[in-house]
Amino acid sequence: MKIASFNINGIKARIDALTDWLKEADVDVVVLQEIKSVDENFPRAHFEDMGYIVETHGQKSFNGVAILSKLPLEDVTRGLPNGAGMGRDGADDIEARYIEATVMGKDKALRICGLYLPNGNPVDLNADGTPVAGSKYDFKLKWMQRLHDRAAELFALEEPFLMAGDFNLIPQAEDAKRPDAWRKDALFRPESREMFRKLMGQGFTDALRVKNAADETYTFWDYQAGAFDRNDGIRIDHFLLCPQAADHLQDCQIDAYARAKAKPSDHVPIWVDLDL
């Protein structure tokens, strides 16, 4: 079972690039981020004609996640749990950033959690260094805690699951070409990384680092200043596997070539191959 994650940075602008990559990559399932489309405007029929089941959780102009699958999907849910009062400025969290579904493999079922974690910038801090309540950075850290809690629920089931998507998180200095340039950024601040380590500490495997330990391996390059040509990138798109899924891991790689195509996203696909 080949499963991919791809932040496409707008389905309207990237439909041709996504279509071409899907034909080349031949994935069974892909979780998408930043579709930037309401559900009814997503080009569902186009991907259904390619053989994919389409499930979306959209939002006008911003955010938005989706799952495309050639395999049967069951129990599709939308939205990260416990969002009441957890949005910006104390409102409910209604941002379209999270989707789950169970995909049926030939031998086992796999729960897939597709996510687009909040960016968190600008970082607004109080005098004591804590995030300003209701700020974007506060929202990011609280969202990460909710993600941790959802993972704990899934771990307790002792069944195969994974979390994949754009985490907007640089785990370590080796995951950025110029780590010093990111020290004060929400993607690399100590509080963000500590929350990520807390999430990982429940028993996740970082699939890419198991199968590809190469230096300067990134998933995002800014559009500005020739960042891709200089490989001035960061690794912020991840596949996290629970033990029951990691036992079936065959490979995990990044399709960096997609960034050199016409009208590319600023992210590239990352994928895993599981023997399920």
Given for the second form:
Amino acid sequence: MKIASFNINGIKARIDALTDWLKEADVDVVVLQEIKSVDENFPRAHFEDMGYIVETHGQKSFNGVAILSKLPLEDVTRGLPNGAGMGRDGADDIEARYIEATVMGKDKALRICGLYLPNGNPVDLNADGTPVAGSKYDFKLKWMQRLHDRAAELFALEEPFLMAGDFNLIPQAEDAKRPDAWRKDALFRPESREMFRKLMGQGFTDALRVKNAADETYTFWDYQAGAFDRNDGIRIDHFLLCPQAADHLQDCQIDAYARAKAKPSDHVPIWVDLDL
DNA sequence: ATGGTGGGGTTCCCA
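For comparison with the form predicted on its own, kindly provide the form predicted together with the DNA.
Below is the entire complex, every chain and molecule, led by the chain shown above.
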């Protein structure tokens, strides 16, 4: 089973690029981030005509996630749990950043969690170094705690699951061409990385690190200043596998070629092959 | 220190 993740930066602007890549990559499932569309405006029929089941969790203008699957999906849920009072303004969190579904493999089911983790910039700190309540950085860290808690629930089931998407997180210095340029950024600050280590420490495998240990392997390059041409990138899109999924890991790669095509997203797809 | 680019939806927000 080939499963991919792709932050497309707007379905309207990326429908051709996404369609071309889907034809080339031939994935069974892809989780999408930043569809930047309400559900009603997502070009559902276009992808259904290509043989995909389409499940969206959109909102106006920003964020938005989706799952396209050639295999049957069950138990689709939208939104990260425990969002009550977790919005930036103290109201409930209504940002469309998370979707889960179960896909049937040859003989085992796999729970797939597709996520678009908050960027967290600008970093706004109190005098004592703690994040300012209600700031974007505070929202990011609290969202990561909720993600951790959801992962804990899934780990307890001891069944195959994975979390994939745009984590807006650089795990290690080796995951950036210029790590020093990111030290104060929400994507690489110590608090963000500590939360990521805590998430990983529950027993996840970073699939790319296992299957592709090459240097300078990135999933995002800024549109500005010719970043892609200089490979001035960062690795922030990840596939995290629980042990019962990692047992089936055959391959994990980044389709960096997609960034060189016409009208690309600033992210490229990453995928895993599982013998499920 | 600044500005560089892009998407979405309007005259500015987000990345």
